[in-house]
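Shown here is one chain on its own, the form predicted alone, set out as structure tokens.
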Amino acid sequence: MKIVAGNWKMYKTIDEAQVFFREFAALALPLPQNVEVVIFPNYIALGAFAGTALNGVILGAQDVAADAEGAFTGEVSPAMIRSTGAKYVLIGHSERRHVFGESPDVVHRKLLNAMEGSLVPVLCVGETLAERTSGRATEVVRGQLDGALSGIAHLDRGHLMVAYEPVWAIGTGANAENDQIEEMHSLIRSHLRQLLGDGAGRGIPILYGGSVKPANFRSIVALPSVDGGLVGGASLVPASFTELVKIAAQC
């Protein structure tokens, strides 16, 4: 099973999201049975689709609060997200870490809160250009996994996904080579097995999220260690997102 997940970031009004789903349905249905399709809309669009059937597309949220409820203006709890029918939530996305300054402790608390609130976290990890060029990429990614998963002694299959997003290859015009992707995904797999045990570590899907687009996805998703893609800009256009789903179905 391959996974194609679209992160819409701060794009699309409710009307624009509805247009997207109509056009995507016309192009992509029926969805391939060997591909799981996930979309992470903004909170407004996510709420608008609560209780509606989206033809097999699974919904997720782009972020979640570190607390279950309380006087936290602007925050959204796991229960609120779950009430929309969403299953997944992004945790520790590079923009949350580097633009909004989320600390490893906040990422850890959000991940635990999501799990306790019956959501499946998609934990994002990845190094900056400075960290890679200084030879610290492995250290950084291992540290992000350690910090987020600290204290989690047991994890059932299907309760976590990981997305590797090299920050230096997102929207910069630079691209990670396939051997770099395979090397880092293999490292992540090995470290997950050390942290969570062989069974859980083997079963956790690892997505690649470094400027995925139809032109590069076929060779990436065919790599042994890649279970799918976390897609940014290409997920905003029904035609390109449909092409990604079809490519994944062939691998």
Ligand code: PGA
Contents of the next structure:
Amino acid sequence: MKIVAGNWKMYKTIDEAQVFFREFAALALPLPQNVEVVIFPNYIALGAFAGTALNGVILGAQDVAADAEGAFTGEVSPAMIRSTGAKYVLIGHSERRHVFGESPDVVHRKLLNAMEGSLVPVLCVGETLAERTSGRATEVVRGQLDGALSGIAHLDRGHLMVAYEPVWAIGTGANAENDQIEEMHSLIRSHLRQLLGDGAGRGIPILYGGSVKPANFRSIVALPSVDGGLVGGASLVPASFTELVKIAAQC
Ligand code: PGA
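Next, give the form predicted together with this ligand, keeping in mind that what was shown is the form predicted alone.
All chains and molecules follow, beginning with the one already shown.
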């Protein structure tokens, strides 16, 4: 089962999101049985879809608070997200870490809070260009996994996803090379097995993200270590997102 997930970031009003789903339905339905299709809209659009059947598309939130409830102006709790019917939540996306300065500790607390609130975290990890060029990419990614998952010794299958998104490939048009992706995904897999045990570590899907588009997705998603894609720009357009779903279905 491959996974194609769209991260809409801060794009699309409620109306624009509805237009997307109408056009996507016309192009992509019925969805292939062997692909899980996920969209991460902004909170406002997510709320607007509460209780709406989206023909098999699963929804997620782009962020979540680090606490369950309380006086935290502007924050949104796991229970609020669950109440929309969403299943997933992005944790530690590079824009959260690098634009908003989210620390490893906050990423960790958000991950735990999401799990306690019955959401499935999609933990995003990835190195910056400077970290890669100085030969520290694997050390950085390992450290991000350690920080986010510290204290979690056991996980059931289906309770976590990881997305490898090299920061230098996000929104730049420059995707990682296949051998770079294979190398990092294998490292993530073996580190997950070490941290969480063999069974759980083996079952956690690992997505690639960073300038995924129809032109490069076929060879990326066919890599044995890649369970799917986390897609920004190309997920905003029904035609290209449909294309990505169809490519994944052929793997
Ligand atoms: P991009 O974004 O596909 O536009 O590079 C990916 C992401 O940020 O998840």
